[in-house]
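Next up: a single chain in structure tokens, the form predicted on its own.
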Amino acid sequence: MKVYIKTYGCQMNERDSNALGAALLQRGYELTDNEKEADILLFNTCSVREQAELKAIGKVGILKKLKKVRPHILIGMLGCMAQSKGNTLLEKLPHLDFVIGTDQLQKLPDIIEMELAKREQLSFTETNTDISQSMAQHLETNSVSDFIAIMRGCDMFCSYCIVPYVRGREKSREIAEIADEAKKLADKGIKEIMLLGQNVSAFGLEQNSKTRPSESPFADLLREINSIKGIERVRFISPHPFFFNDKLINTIAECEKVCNNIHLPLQSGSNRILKLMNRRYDSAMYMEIVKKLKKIVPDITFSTDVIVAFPGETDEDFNCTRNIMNEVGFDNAYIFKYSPREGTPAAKYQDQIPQHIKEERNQILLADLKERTTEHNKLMEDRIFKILVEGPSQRNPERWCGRTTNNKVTVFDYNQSLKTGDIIEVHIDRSSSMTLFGSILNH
């Protein structure tokens, strides 16, 4: 039987979706990109964001016709929103087979197997405390880079985010059974590991959160991988501030595999606004991990999350971002409109900002990350940086891109002698907002 898998939201969201269709390979479906010939459609769904949430219900909702017509196949809902929202969404989709949530993903090929022998609606949300079976398995790729997923859900409870909710509270892995999947992986060739988690610089603290620890678990886990053969760099998403303490701050100067560029979400530049999210940290402190790290890692960059529009942000608190944007200088953001999540403190928050302010305030912050990486990737030209080799470009397939260490895509003309997972060095030409060109040197 062919199964489809379409996935929405985070990198979280795909590392699991690639261990399920690995899992389902073992036990004998086959995998497929096309939808139309699938007999088992499954939709990993993200609660993040309203927008991912309407896009998931409106495809699913829309395969009523193809169930009228092929009545034989099953369309299931994972992940998060399946989480949060269980038998609402059998409910509201009477022909949605089957809904299983976050806790629950490593039982999927044993609940498609009774499905078929069942067919009846069905919804699995309990949680559960073993997640490492779920997290292990990985498909087969050409790429030279994988995800290792380290921890699920988050103590932090921000008033805006619902991942504590959908997620569960942190549960971490073994250091040591981590290791093993990346050597593993290293044995097949993938040369970077991104270490994934809603909240990965807090590995290994569950339930010890109240107050900014002197330990970091993650540092170790950072030294254990830098040792690992074959790996040769080490990326991660996402952290919290107020897990970066200076053993984890020196973890990540001291290892030479872990790439220098760091994302560190700042949400909010406003000390008012990150009280109101539950955010546990200011300005002055996020500050202070930039300015350490920029201190004693040489070219580091940052990338970041930031919400705008948050309910009762002024024109003040909204400047207090801006401003700490272009003081950390940061390369890339992700700028969300807040979007009120059901069942968060922040949903209930007075003061909710209107539309079109969310539209003017975006549309400022992007204008200015514009700017800011135009002007960065200038100072990078007649430069020499290591790049990565990760195969042919996108948009020129006759020409090959890679990216430096602090995650810059560069492009460079194709050479017979290159190959996918290379490191070579790459003389930057010149460059864009969002590329650098350059040429191969001596390879």
Second form
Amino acid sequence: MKVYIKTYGCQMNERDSNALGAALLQRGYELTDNEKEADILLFNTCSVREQAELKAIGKVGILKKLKKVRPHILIGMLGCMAQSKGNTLLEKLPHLDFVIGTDQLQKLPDIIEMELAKREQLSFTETNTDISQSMAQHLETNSVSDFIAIMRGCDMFCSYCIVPYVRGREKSREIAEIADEAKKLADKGIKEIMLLGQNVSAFGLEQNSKTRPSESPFADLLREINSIKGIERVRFISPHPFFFNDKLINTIAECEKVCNNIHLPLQSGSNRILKLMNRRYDSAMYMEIVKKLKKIVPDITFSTDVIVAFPGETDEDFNCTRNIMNEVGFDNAYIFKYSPREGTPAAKYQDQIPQHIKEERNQILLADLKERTTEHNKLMEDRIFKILVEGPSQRNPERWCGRTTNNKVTVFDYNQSLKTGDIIEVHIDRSSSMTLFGSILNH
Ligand code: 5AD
Ligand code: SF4
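What would you give as the form predicted together with ligand 5AD, now that the form predicted on its own is on the page?
The next block holds the full complex; its first chain is the one shown before.
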């Protein structure tokens, strides 16, 4: 029986879909990329912005026709939106067979068997604090990198964000269990590990305290992964600035495999808005982390998440965001237009901002970002960097590509001795706002 899985949203959803795919293969199902030939169609959904929800609902909506022609197919919605809208989805989409929320995903293979035996609409959205049976399986891959989920859920309750409601309380895994997963991936040839969580810098901390902790179990985890043979690069998303303390900063500097590219969500540069967002830091605290890291980690680059047009954001607030973004000089930024999420405090705030201002602010930040990255990439010209080879470049498969440790995509000529997973030295000849172009040295 063939299963098609479509994933919306963040890397955590990608990781979940990957683990579910591996579990289904083990049970004898086949995976397919072609939805037309699938017997079971699964949609792993996202709730973080309205657009993502509408896309998945629209997609499953049009499958009604398919089910008329092929009544034997099963359709399931999984993940965040299944968690928050479970029964409403089943009512709204009568051809939908089941919904499985974020804490019940590991039951998917059993639920499919149940559905095949007895077809009726089923909903599994109970919450669960046990993470021990977390989904640690991985599909085989040709890629050089893979993800590991180190924690799930979030306790921060930023006022705009639905994640704490749909993914529940923060639950961290044991360091030994994560290291074991990383070793298994290294044995399969994975060179780069991306550690995943909604709030990785709070990994292993008891309960989020009001004061900033001086300890950092996450730093201990980084050291552990740094020591695994075969793993060459370690990255992580996403840390929260509140838990980004000196211990973590120094650990990043000391662990040679921990990459010099940090994704540090800013969300806003205005202290007034940061307070309304319940972010627990101000722009000075954010800049202090950036400055410390810049000082001790060579060639470090930063990326971020920013929300424009949060309710009540004035031109002055927006300019604070613009200024701090230019001051940090991000090399990448995911800029989101504020999207009200039902059930979150900010959705009820006065002064929701009109769409055209959201667009305008978004465009301004994108233009600034392009200027900054073009400048930074220019500074990398005529220097030599270590590149982890990923394979043929998407644009021109005759050339190959890889990344620097600070996460710049670099394109170079293919030569026959190149293999995916090699680490090579490349001289950067020229650059654009998105890409470095170079020549391989002695390989
Ligand atoms: N509207 C817009 N962006 C949001 N994000 C989270 N919630 C919202 C929302 N309601 C963004 C944040 C977060 C990223 C994953 O998505 O910037 O870091
Ligand atoms: Fe959402 Fe804030 Fe948690 Fe990130 S830290 S997942 S933005 S609540």
